[in-house]
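So this first bit is one chain, no partners, the form predicted alone, shown in C-alpha cells.
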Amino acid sequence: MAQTRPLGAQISHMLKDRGVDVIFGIPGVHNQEMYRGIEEAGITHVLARHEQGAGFMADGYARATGKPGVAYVITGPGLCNIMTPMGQAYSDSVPMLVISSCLDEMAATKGQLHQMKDQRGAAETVCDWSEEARTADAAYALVDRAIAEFKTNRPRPKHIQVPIQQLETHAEETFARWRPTDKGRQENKFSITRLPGAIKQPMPLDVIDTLAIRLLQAERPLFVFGGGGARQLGASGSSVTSILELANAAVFTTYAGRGVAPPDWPLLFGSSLARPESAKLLDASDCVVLVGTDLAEVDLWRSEAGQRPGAYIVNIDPEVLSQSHPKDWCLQYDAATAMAHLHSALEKHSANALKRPKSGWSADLVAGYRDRWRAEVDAERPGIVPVCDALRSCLPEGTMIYSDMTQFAYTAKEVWDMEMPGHWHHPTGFGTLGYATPAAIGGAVARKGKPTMAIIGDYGFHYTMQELGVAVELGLPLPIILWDNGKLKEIEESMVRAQIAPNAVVARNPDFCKLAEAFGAYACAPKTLAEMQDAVRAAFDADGPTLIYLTPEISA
C-alpha cells in the first residue's frame, strides 16, 4: 500500500528516489512542509544565508556533477532572490530545479504575507518554464518532466510552485519508483538516445561520413568547441584528440569549452575567439565544425564569428540550429555521440588512401598568434598574466575553478588552458556578480575530497560574502582567491574609452582578512607570488575555507 504523507514530504522522497542527494535552500513558514521529509528521505540540506546564495550553490553543484541542482525557497521574496541565479543557469545551460511554495488564493485576498501579483509568471522570465502544481499528481508529473528534460534537452532551470495548503495536505505516494536493474544501476526511463535530425535541409544518413571526407580533404580544417561540447564530452576527450590527429585540424574553444582539446595540441588556438584576428582564421578555414556552442556575443564580443557558409553545426538545441546559414549542415546530436561517430568515420576513410592536401596550418603559425594574443591580454590588463601563471602552476591535478566577474578571471580565461573539460565555471551569459563564492561551495559539496577553488573580485565578494559562513559551517577546504584592485576597474576603463568621466566606480572596502576571520575562516595576504603559492597549497589541506587576499602589487 502506498504510504501517505504531507505532499511537502512526499516531494523530498520523490527527489531522493530520482537521485537527488543534496538540496540547497532556506526554510520559512510558507515552505516548512517541504522540510518535513528531507532528513527522513536521507537528503542533505545546505542552509544558505540568502536565496541568491542557495541558487548559486545549486548551480555550482549541478556544474560539478551534471545532476540537477535543487533549491527550496519560500513564496514571494525567496523566489525573487533566487531569480538571478535562475537567469544565470538559463544563460549557461545549467540543470537547476527550484521548488517554491505559493499562496493558495490571490484574487480575492490582499495584504497576505509574501504576496506577489504573479509569482509564477515572474519566475518564467528567467527559466525554461514555471508551473504551479495544484494536486499531488501534478507535482509528481512536473518533477519527472523536469528530470526528463534535463536529460534529453538543453539543460536549463525549471520552477515548480505548490500552494501552501497543498503542501500540508496528506497525499499518497503515487509516483513510480525507479527499480535497480541486474547491473545494480537505477532503471531510468529518461535515458533516451537522440537521433540525428535536420532543421533546415534533408539530412542524409551518411552526413558524418561526408564530414569525415571533407575534413580529410581540407587544407585548413577547424573545430570550435563550446560549453555544451565540454559538458557532453566529459571524460571522452581521448576521442577528440584522435579526431584532431586524424584530421590534422586546428581548434578554437569558447571560454566554457576549454579542456576539450588537450593543451599540448600544437594547433590549439585556445579560447581567443574574442580576438579580432580569429574572424580571419575562421574565414580562412575550408571546413569549420562547431560543436556545442552558440557562438554568442559573450563568446565573440562581435556580431559575426567569421566562418564561411557551409559549416557543420553539432548542437542539441534546435533554436541554435535554426539560426544558422541556409548552406550550413545542422546536426541535432549531442557532442559525445557525434564525436564517436566522426572518429569511426575518420578512421575508416583515412585508411582509404585519400590524397591529403598540404596542410595550411602549422604549429609555428598557431604559436605566433597565441604569443601575440597573450601579449595583447597582458597589455590590456597589466600584471595579471604572471599571477595567473603562478596560480596555475601550484594547483593540484583536477582542480575545479569557479570564477566571478573580475578582471583576474577575464584575463585567465584567455591565457589559461585547461587539462580537462568542465573544470572552469564562470557566469558567462547573464554575467552576475557574486557568483563564485557560493557556486564554489556547491561544487565543493559535490566534490568531497577533490580540490575546488573560487576566484572573485573585491566588489563581487560584497554580493555574497555572507555565504562564507556556509563554507565554515561545512568545513570545506576551499581556497577563495580575492582580487582587490580597489574599484570597479573594468567599468572605469570602459567609461574612459567612452569618454565618460569615471564616477561611482570606487567603494569603501572592509579589511577582507579580518572579515573572513570573523566568519571563522582562515585568511592571509601574501606579498609575493611564492607566498601566494604556499598559501594556496595550504588552503587545500585546511579544515575550512581560506580567503587569500591579493592586490595588483603582488606581481610588481
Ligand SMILES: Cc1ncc(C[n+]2csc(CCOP(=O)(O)OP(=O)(O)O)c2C)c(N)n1
Second form
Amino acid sequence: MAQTRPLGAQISHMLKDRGVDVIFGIPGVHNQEMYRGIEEAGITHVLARHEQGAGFMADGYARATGKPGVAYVITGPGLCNIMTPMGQAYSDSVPMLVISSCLDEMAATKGQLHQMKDQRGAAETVCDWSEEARTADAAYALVDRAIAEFKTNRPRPKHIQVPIQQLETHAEETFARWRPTDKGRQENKFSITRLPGAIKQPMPLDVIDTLAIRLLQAERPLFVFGGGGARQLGASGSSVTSILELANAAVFTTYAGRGVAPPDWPLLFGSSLARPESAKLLDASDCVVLVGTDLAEVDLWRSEAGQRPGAYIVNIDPEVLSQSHPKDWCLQYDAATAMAHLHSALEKHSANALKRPKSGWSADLVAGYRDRWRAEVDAERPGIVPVCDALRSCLPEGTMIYSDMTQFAYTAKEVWDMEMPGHWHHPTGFGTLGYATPAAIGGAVARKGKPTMAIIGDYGFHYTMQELGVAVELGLPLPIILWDNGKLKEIEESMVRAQIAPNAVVARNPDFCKLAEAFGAYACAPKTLAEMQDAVRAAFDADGPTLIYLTPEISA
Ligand SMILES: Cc1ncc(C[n+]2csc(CCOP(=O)(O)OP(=O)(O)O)c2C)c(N)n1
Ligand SMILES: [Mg+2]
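Got the form predicted alone; could you also share the form predicted together with this ligand?
So here's everything in the complex, that chain up top.
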C-alpha cells in the first residue's frame, strides 16, 4: 500500500528504493524533515563533524562503490560548507547527490535564518546542475534524473533543494510507480553497462576494425588509460591485459588510471605523463588510443600531451571529444563497451593471419625510462620513495587508498603501480587539502571488512581532523598515515623556486598522537620502516582508526 508521508521522509524512502543505503550529513531545524524518514527507510546516516567532511565522505563512498554518494545538509551555511567537496567531485567525475533545504520565500523577507542571496545559483557553480523542487513530483523526478545521469553520462555532482514547507507537507508515495520491476534491472541499478548512445547507435564496428588492424600493424602502439577508464573498466581488467598482449602495446596511465594495466606488463610506462619525456614517447607512437582520459593539465603538468597524430579517443563525455584534433577518431562510448569490442576485433584479425611486425617497444627500453624517472622523482622530493616502497609491500591485497595534497602523495602517485583500477583516490582536479581523512572514512563505510588507508600531510590534516571522531564512533580499522615534514613544504619549495622569501609556510603543529588519542583513536610514531610496517598491519586489525605519525627522519 502506497503511504502518505511528509515529503522530507518520502525522499529518504525513495532513495532507499533506488538503492541508496548510506547518507552522510548534518541535520538542522531547516532540514530536520529529511531526517524523519531515514531510519524508517532502513538507511544508515553518518553524522559528520562539518559539511565538508560529509561531502568528502560521500565522495569517498561513491569512488569506492560507483554508487551515488548522498549528503543531506541545511540551507545556507550547510550548503556553502559542502560546496568545496562538490567542486572536487565535479572535477574528478564523482557521482554525488547533495539534497538541501531552502527558504520558502526570499525576496520579501530579509534577515531570515540561514538566508543567502542565491543558494541554488551558488551551488550550480560547482556541480553539474542545481535545481529546486517545489512539488513532491518534481523532487522525485529530479532524484531519478540524477540517478539516471550518474549511470549514463560522465558522473558529476548534482544538487536538489526543497523548500522547508514542502519538506513538511504530506506527499503521496508516487515515486513507487516508476520503480523498476524486473529483477535484473534492480540488481544492476548503478552499474554503467551501456550508454543510451551505445544502445541507439550500433558500435561503429568499421572504426573498431580499423583500429584493431592499425594496432596489429603499428610499430609502437600506445594506450593511455585515465580515471574514466579505470572507473568503467572496473574489474574487467582481464580484457585489457589480452588487448595489450594481442597488440603488444605500451601503456601510460594517469594517476587515476593506475591499475587498469597490470603492474607486471613489461611495456607499462606507468603513471609518468608528468615527465616531459612522455611527450616524446606519445610522439613516437604510430597508434595512440586514449581511453577515459581528457589528458588534463593536472595529468600532464604541461599544456600539450604531445603529437599523437590521428589518435583514437574513447570517452563518454562529448565535451572531451569536442577538444580532439580534426584527425582524431572519436568514439563516444564507455571504456568497458569499447574495449570488449576491440578485444573481439583484435582476436578476429590476429587469427586472420595478419602478420604482426616486431614491436618498436621493448621491455628494456621501458625499464630504462622507468628507472630514470624513478630516480628523478626521488631526487625531486628526497626520502619519500623508500617509505612508499615499504608501505606498499606491507598492505593487504585490495587496499583502497585515499591521499591528500602532500608531497608524500605527489611522489607516491608516480612510483606506486596499482594492482587494480579504482583503488587510489586523490583530490586530483580541484586539489583540495583535507580530502583524505573524510574520503577514506566514506570508503571504509562503503567497504566494511575490506582494507582502506588514508595518507595526509601535517598541514592538510588540520582541515578535517575532527572527522577522526566519526571513524572512532564507527570503529573503522583505518590507518591514517600522517606525513609530518613540519611545514607546508610543497608551497615553501614553490616560493623558493619563484624567488619569494618563504613565509606563511610553517604552522605550529600540535602533538598529533595525543590529539588522535583525545579523539579515542589509536596513535603511534614508528621510527623505522619495519616498525611502520608493523603499525600498519596492526591498524588494519584494530577496532578503530590509528594515526601513524611519520617524519622524514624515519630510518631504514
Ligand atoms: C583548500 C586548499 N587551500 C590551500 C591549498 C594550497 N596548498 C596546497 S598544498 C599546501 C600545503 C600542504 O601542506 P602539508 O599538508 O603539510 O603537505 P606537504 O606539502 O608539506 O607535504 C597548500 C596550503 C589547497 N590545495 N587547498
Ligand atoms: Mg607538511
